[in-house]
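A single chain, nothing else alongside it, follows as structure tokens in the form predicted on its own.
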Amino acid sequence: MDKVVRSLKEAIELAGVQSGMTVSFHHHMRNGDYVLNMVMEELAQKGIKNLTVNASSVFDCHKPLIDHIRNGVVTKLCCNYMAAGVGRAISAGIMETPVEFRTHGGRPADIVSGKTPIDVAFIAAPTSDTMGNCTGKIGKSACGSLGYAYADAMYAKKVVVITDNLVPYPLTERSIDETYIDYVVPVEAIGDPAGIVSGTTKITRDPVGLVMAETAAKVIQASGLLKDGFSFQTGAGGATLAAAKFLKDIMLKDNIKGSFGLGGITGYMVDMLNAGCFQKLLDVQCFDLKAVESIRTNPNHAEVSAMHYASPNAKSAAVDSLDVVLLGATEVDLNFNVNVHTDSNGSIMGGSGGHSDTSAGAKLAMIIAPLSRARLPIVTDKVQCISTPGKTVDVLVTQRGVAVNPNQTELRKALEAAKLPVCDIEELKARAEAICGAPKAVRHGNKVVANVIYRDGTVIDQLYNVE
């Protein structure tokens, strides 16, 4: 007995996909993913309509979704992140039903609770055996952790594994086990592993970025949190990765032994693990191929599910044990609210991902951003979208100063004592506008194109079409 079927078409028929259902996908192949497009094309050819697509993230490689939306194949879209390729079309108002943006923790929480039920989950698996035991750690399309696919596999009514490396039963080094899997489909390729690298996973060489990164490391040092047992997460942007490098230098110099690094793991975090800065890495998503190699070979580099990573409804989650997280921003307003969903013109080009989850959980949540981008100030009166509420953000680091949230009086005193360039956030706004001028107001239409759902399930903001 095995669960292998001859084709994706057969698996879709056996799984009983019908118009009006919800199908789901994970994004561990990132911009190299073939599976979402492969499945949606098959569904479209079968004449299936009115589908909800629940994809943990949508990348530029998923632009064929635009035609499926226009043709009525897809009428609702749920995700945690959306790249600009699809985001611009959504912002132009092509969907009647608003997109639902969740966080990396909020998505599995709503799947587990039944708030967003999944009829059929399609799991891209770099390796699977004939019964559906599967992993992302090995195979020609190895992507590392499959953390975002766990909730889909465990709670969908039917689960289809799609793999380009079918191996004999049993695959003992598995991520997701056979007890959740209904069908296995072997295909020629599930994606391009080079597409796992997002394009942002390189340390910046920009002098402005390096100034911010060095300052960020000094803020952590002055906060009092940088000591044995320290836990840490950084984003994959150039400045935040550079800050991790400066932090590594401090930790090695002062012989500080951290407990764990968390999140989407990059090669730079792997370097910190190998250098002894951390005892463990907890990995929900590999951002580059060095991280994929590490999770395959190093027992101290562990895979975690999105529930374990950040679910607010779990009995505990790793984000709740974080000391420091470094994050980016498109905009920050005077109340420290952060936008990572849209560009400065209000067009969708991102999403919270784990941004608001980690900001809520960490003892110190730090935003690293330049004072301006494309001659537009980073600090505004009011952000285009509240992705992460200001009450959970502690510090904004720019190349022209460090602003501390007024609710963190002791932290501000510590940073001032360390002679760091502390100022009020209003001063940063004024400095940026003195250079760039005050930005013009962005014009929006009256159509809601997306609801931004906070990790606790509440709608924290709405996005309108861009005129």
Second form
Number of protein chains: 2
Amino acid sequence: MDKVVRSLKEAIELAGVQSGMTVSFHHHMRNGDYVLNMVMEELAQKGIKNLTVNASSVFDCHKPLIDHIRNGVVTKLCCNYMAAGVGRAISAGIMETPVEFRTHGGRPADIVSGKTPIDVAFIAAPTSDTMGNCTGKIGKSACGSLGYAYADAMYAKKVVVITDNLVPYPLTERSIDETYIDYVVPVEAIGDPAGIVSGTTKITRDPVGLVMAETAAKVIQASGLLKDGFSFQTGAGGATLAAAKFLKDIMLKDNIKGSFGLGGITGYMVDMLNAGCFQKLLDVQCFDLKAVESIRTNPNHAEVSAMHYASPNAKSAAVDSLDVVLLGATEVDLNFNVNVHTDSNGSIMGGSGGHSDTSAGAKLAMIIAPLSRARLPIVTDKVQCISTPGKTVDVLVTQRGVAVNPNQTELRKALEAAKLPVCDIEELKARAEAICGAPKAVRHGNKVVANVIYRDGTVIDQLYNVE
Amino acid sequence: MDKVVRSLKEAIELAGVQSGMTVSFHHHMRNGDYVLNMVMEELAQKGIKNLTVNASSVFDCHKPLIDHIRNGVVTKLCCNYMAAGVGRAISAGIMETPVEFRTHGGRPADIVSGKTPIDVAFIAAPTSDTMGNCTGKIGKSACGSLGYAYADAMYAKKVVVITDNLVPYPLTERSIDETYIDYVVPVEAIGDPAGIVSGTTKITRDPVGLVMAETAAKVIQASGLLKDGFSFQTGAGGATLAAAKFLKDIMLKDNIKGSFGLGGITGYMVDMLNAGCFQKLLDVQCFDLKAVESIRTNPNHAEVSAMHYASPNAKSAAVDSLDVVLLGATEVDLNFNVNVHTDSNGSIMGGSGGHSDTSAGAKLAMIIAPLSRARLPIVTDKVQCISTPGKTVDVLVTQRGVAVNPNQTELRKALEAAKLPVCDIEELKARAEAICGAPKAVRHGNKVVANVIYRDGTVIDQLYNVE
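To test you: the structure above is the form predicted on its own. What is the structure of the form predicted in complex with a further copy of the same chain?
Next comes the full complex, and the chain you just saw is listed first.
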């Protein structure tokens, strides 16, 4: 009468996974995820080949994928983010079919519209009942939000929940409900929660980072958006967290009551919620265990699906109501196009995630990055990859100046009036090159290893193999 | 930037309602609902004709529908329940196209599958933010669960939220999220919460009702299902509530920890939750304001969508996990077929609602009804309408005996062993006719006024006009 099966093998057989199908995964366990590997290992052992893996993100813990690709088990890969471990292999050209990179909003949009159908979705669920009502908020492997898994669960032909905390029916704290679930597999462990922690999640102590951060906070203040009702997204990097800290100080000092914080949520955003800087947090994934604890206990910290977070096909998404987003970059070109997919050599080490979704949605999309990294200027003539189109990027903040997109004349005036170190983006390039020298041109191979699909469905760039 | 429009008229124009389209409504405001009437009045004033109205239920407060039908504004009606006020007019034959009756599970199944597409859904929302995130749990017109509105919101081409409590973005206590909503219309009042209260909601004091109720509780006890993990649904009638009271007494005395209560939820089920008889309540609609208060404040009292409650097309629904359901009837025939659509004259005064969904899902489906009503025996040779097929009905409890469906031989043995007054259903008919006499045959007209569509999509019965 219930949906619990004895083993993953049995679930795979019941779900009918066959060669040529598409299987999907979500990444809330991040670099601590066990589920993608255990499923792919089982599929490989069954002799299944020619699979498409549609994973919201691929982390270094997923390096066994490389062997599955080499062995023909996996012949196509779709994701929104790929860490350098697997990225280097893809950039080396191990796949015949190019990887499809999407955005955190574009992926669910394409699943919902049927462009990227999923045969069998595997949901890593920190708690599930016997009929598949499941949540990420409780259990020994609690990861908080399951935002990216909603589209997979709602639209895959078959859906398998894999859990290490099976509870009696009915689980009412569910994120995803039983109406979508076919099978429930209890396992020893779905992951290591310690691996959830993303990036540094600590505020930078680097003086350069602190200068950038303080400048970024002042840019937000000068933009006119920092007032009651303010909404904000930031990443988990040391400098962006430091910027959030400066912003928090301003908000508390000036008694500004923000509306909501959005995105992947860190403990730092939780602190801002608890300090009254925001009324609400909208959380599509938790970046650390403090965020996990908060989403479990604080009703003002709410889970949102990836569609609700950022889908361009939804009737609206939270990014459409966002005031300011603070984002990173590996490169920015003179047209404000941003690369977050590759390093300066063109080797894959990231992906858009929500970068281009939030840039498109926010009233003010800010990039924060040092003038140079490892003696390579951040501003280049041409980025190795257009992850986020420059027309959606408003400001680049560095430690040596703030460049405003020429399409934002009012903003530039406001920043100048606030005596911020505004300059043209060409000046930032020149300043870096004066110190580092002009970078050597990067040579890439002739094989397309990835297509970068923008949130509107167009292929915005292609990545080539790195020789 | 937000979705708020100035008037219902503007929303209707933006949503593009045209003659021949389907508009939909849900019934959580029950007999206190203002929204269906205000929308239909606006559509009539615009000269729109030939509409299909797909309303989860129609109450007496919706009598203005009769004029809209007479004037050609509405030419087709789909619902799961229709109170006698509109029912009498339908049974008089005022529509050319038969009404389509579905079940609370069948309606969302047909919306999801595309069998009954909706052009514009109107959601009566006690609270909504400016982007359409909405809930029934808070606001001056709080109605609790919005369970029946999910399918409409998720699958209609255009969705209009009508609210009398507009709040700033983002509302995180939402039931239905902004990704589905096109327009938000603030109005003075969406309904009168006093009209939510369904049926008597008071335990009967009638001695006949108390005998039936006590017998029903003993049947449940004797069935073997009343043990830890027990799950239960009951209605809001005086005798079914009394049965719940007897059941509660047994559960508390024997320290039985039930699993969940399901369905339309009354304050009486809330009391059982709070007394520890159940761990959880799964609530598709609140039958009174005590239930509304509970769903707002008690995390163990959870909203479920109509798909989650009862859809036959979902991968599972809560009714599939249900142990016992206690249901009413206007007539039961010798094959245990149950009529809840019409009175004994065949005039429409109800509908299946969740009757046949829960009968099909529950391990033990019980009908509780007096031997006769108004000198008409409850057991007849042939019911005026097969609402719920007899093969899914297990027991009929009356004050003069308990009839067990012949397909339940083990159950009959168990009830006999418990010394319950078990008899054949023919005996109940004979006992009633010995008192009341045999009823006169009812004559109906030749015009089909309604098709009764069972949860599997088949037309299980047809209703004719009453002369």
